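What follows is a single chain, given as structure tokens, in the form predicted alone.
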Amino acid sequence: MKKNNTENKKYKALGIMGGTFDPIHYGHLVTAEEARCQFNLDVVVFVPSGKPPHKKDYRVSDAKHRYLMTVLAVVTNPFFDVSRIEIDREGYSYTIDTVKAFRKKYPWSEIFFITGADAILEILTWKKVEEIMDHCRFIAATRPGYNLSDLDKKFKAILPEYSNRVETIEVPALAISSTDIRRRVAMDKSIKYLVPEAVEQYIWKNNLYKS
């Protein structure tokens, strides 16, 4: 099992990957890849949530097995690590909660929070935005062709002195969901080369998805 790596670790600076990994898929490991290469990322540490106060509108699967996939598909990389900080937490995971403990556990590090370009859409309905804008950059991944305006236009209009915290990147497996991956394990249909063979094979082994 992999050992958490950041322990006791002073970094430069510090990659966070928050999602509900629902499965964890291709897409995810080289949005976080990408990131750590363009921002010269000492880790990424990747941050299973717990209960996420925006998925209410499907079950999401039980914490255990979402954190355990990700540690199956994170082992080989040297320079990812994954937390239990949301899945240990009580009640809703909210990001300025997991900011926070990261910048106390490494007030040294620059922190980048990585995640879709569409959730930084909406950003400004997340609690506590602008404290979480001091605490950290954000890092949103888009597809290549991603139109960008909308983020750029939201952004000035009404947050226009943490505009030039958020960076881009362009990921072209991003057409990978994890939406698309449990409706092809509901119905049966192979999900090769979506994710990685040890997730593959754990979600078969469990079931998931299957209801």
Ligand code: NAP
Contents of the next structure:
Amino acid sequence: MKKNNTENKKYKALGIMGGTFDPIHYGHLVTAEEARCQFNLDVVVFVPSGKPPHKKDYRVSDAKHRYLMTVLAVVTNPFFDVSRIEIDREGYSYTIDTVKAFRKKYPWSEIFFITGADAILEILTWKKVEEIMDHCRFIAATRPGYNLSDLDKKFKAILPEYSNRVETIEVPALAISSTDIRRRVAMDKSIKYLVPEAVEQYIWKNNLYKS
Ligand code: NAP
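Since the one above is the form predicted alone, can you give the form predicted together with this ligand too?
Below, the chain from earlier opens the complete complex, with every other chain and molecule after it.
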């Protein structure tokens, strides 16, 4: 299947799908597709984080594995692409550096940063938040059971002057979580239908999440 050419700088709107993707699962894929359709995005570029600054005390799988699983997961969607920008960058992966790089490459495009609502609620701990907000809008994906109006109130409380830059989408498929998948693999339980088949095979073949 023909992939979109992300060298095309004439996108009206593009999505950056930011996450650790340890591993990527159907919840992430449905989130990206839902965001693409709701916000008329020309392309969604998945950006696996290289060295997440907020996970210094956690074990995160090698960036090479997370990147390859992401590539395997998006291959059948011509509107999806994957960027190595964060995994190739030295040091911690700060969203501001990624957003600025996309802004430089796509000066005329509207940029949406798509990620989990829980991650966005921590945004005050991120580096140069206001500068990020000046470059892009956010799409916060929620898991089932989230109270959306409560979420809007929280965003208003955190960043009153930028709260209109944050959109929310409800994604029932986000009942799936990477944490649960890692736990299931460690217990030798099936992960079929939670991740694309190629990702499932990659996980078993490379002995990921066993300890
Ligand atoms: P996280 O803290 O591991 O995840 C928080 C929640 O959001 C989890 O429930 C997670 O579910 C979900 N989530 C994460 N990415 C998602 C996505 N793309 N779509 C839907 N749900 C998602 O968050 P993270 O993955 O490490 O980071 C999210 C993004 O924020 C990354 O791009 C990261 O670089 C950025 N970030 C930047 C800074 C900074 O610049 N200082 C700091 C923190 C985060 P799953 O576990 O199932 O994915």
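Everything quoted here is computed from the prediction, not taken from an experiment. Positions refer to the first chain, counted from 1. What we label the rigid core is the largest C-alpha set whose atoms superpose within 1.5 Å from one form to the other.
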Align both forms on the core first, then report whether Ala157 has a C-alpha shift of 2 Å or more between these two forms.
yes
